[in-house]
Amino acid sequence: MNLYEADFNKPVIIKNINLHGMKKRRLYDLGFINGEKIVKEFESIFKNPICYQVKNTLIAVRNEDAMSIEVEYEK
């Protein structure tokens, strides 16, 4: 499953980020690393971008980028 498909307010764990270059580096810098817990919190009026909580910080991610982040539900 990808991050975009995750349910609101249900923690997921990052398994893989299928991006390259500066986009991948920027997400790493913001705390999007393998094994990190993320929670889908809010969406904008037009549903793009969506706000995710990572390490007690809210970060807006475009849907096309969120679709490139593989996650699974926290057990």
Contents of the next structure:
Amino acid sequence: MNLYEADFNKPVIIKNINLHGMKKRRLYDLGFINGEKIVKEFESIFKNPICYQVKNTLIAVRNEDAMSIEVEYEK
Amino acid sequence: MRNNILLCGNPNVGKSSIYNILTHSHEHTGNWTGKTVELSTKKIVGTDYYLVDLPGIYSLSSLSEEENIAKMTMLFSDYKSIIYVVDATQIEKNLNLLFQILQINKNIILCINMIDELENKNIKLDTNKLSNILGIKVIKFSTYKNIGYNELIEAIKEDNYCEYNYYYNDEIEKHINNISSYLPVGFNNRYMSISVLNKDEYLVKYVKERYGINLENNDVKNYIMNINSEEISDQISIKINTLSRIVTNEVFKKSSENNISLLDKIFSNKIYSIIMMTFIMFLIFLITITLANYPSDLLGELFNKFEYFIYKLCLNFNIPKVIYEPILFGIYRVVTFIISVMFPPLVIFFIMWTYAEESGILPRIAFNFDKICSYSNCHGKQCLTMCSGFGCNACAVVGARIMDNKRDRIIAILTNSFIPCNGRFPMIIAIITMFLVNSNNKILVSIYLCGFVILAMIISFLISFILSKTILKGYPSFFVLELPEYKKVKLSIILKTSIVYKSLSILKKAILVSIPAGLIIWLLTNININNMSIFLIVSNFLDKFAKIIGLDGNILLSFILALPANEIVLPIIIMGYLGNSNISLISDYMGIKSILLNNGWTVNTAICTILFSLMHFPCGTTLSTIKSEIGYKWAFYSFIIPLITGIVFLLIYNFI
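Now show me the form predicted together with the partner chain, since the one above was the form predicted alone.
Entire complex below, previous chain first.
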């Protein structure tokens, strides 16, 4: 499952990020990193980007990029 | 300098306000990423040290200019120690950068800011334990409740070495050591090795250019080729992230889940929120226009009375015309016009703008309108520079540094002058009131104004799209945006920032520019060659072309003469029409309207003038800012692109 497909308000854990170089680094810097807990919070007006909560912070990520983030539901 | 102290931390941790308190100054503070772009340095009051405010960054990975500035300052400049600021409610996120910085320098103080907010948010933070675990000097701080000032000043005077060490797994340590052995001695070899593993090209280039040392020498290159450096670099990031999590779990307890603000929920995912946003914009304009009217009228009247008084005085003392006329009818009139017409709306606008900036509304605008940016092939943060363009285009040009990618930044800068700034609003409002609404109906004026502003934004996006398909081909860089929590803002702070640091400084600039401009314009309208003023000769020359695009020579010449500051377009137009004849009142709408009507203005002229005001070359200050930001070539483009757009737009408008 990727992050875009995850349900709202249901915590997921990041398994892997299928991006490289600068994009991956940026996501890492903001806390989108393997093992981190993420909650999909709310959409913007045009449904893209979507806002996620990570490390107590709200971060907006475009859907195209969220699709490259592999996640699974918290057990 | 040896007595420099670096102030660093993530964006939005309140670094700038700590800077202000320690240096007793009033640098601007803001609630969105990338506010401090220049390294401000000031003496810390009560010590011999200087505080350097580094840009707020998330990591040292050299992805943006700000990160590069911060990192290079930490690595290569001469300084005594670092103050690392964290937000007490966001410890986990903030610790990441701390762990990265500890690899560079350990003379560091951990300043836990916003300590007073812990209670409100039901958070327990064990600062003693944190200090013990990390072996670091911890200062609890609150700018609102004045906690920690003396302690921080005392700590700055000492050296506080952090005792914390962390290591990666054996394999990574082995790689780091091996690469270190290939590097020249004398540098922070461990950090340099990690940077090489992280493929930090900027650092490699910097060290090569500044010290002539090649970090990626053949030995290193060969070594890296045989290992999976991406995997190792990932593990380094994961290790640091895990460390922050473990440390945070030890000291940080939150009793309630994070509540998403009600406002965020209302604004998300509903088409009617677009309508709401437009309505809010309408409301902002309405409030600005209505409230600004009274002080404007009052000031105008006072200035006129004073002018009459001085005029009488000059007559009584037999002062020659040559002396008092240029000063009184040239300089004085332009300057007072600017003050009375421009200052009240400027203040009101900036009060609301500062609130939006400080409270965290601005990033939400960028969040909600990112889709439009992505359609027009530009970066999501362009919305932010657009919004600050409403205040001042030159400020917005500097603000465009928040974009990592040069292409995105250039697009944002080139299309910013389509956004009407505070210098242009008064004239647009005046013309709408006089010609489109025909009465003092503030609601109608605001609706028209909204319409023109939305048009300006559409054109700005359209030109962005065209630029991205022609001279600035490419794709916008990666968009991620932090939405800071909504903050309560102190009224006193809003008033202080908006009036003293924004409005007054812009007004000062406008007045300085308008003094020589007022004189020159008076001279141009009063020096006659063959019974015709120079102004008239030039405006007659321009008249033919100007008529094609719906203006007249006088209007066009006024725009050209107002290059130093957009605020003076309308006063020049009026002075141009009046020539050297005596006028008494130019600050009241009906007076202005009859002058304009007498000179052939129609509703069409009015609309064309507004459109041309939206789409013409940016003011001199903006141009020189663009030149120093991205160079002559782009300053030229930023001059020519809106001008051509405006002429083409007006041609189309006039022929349909």
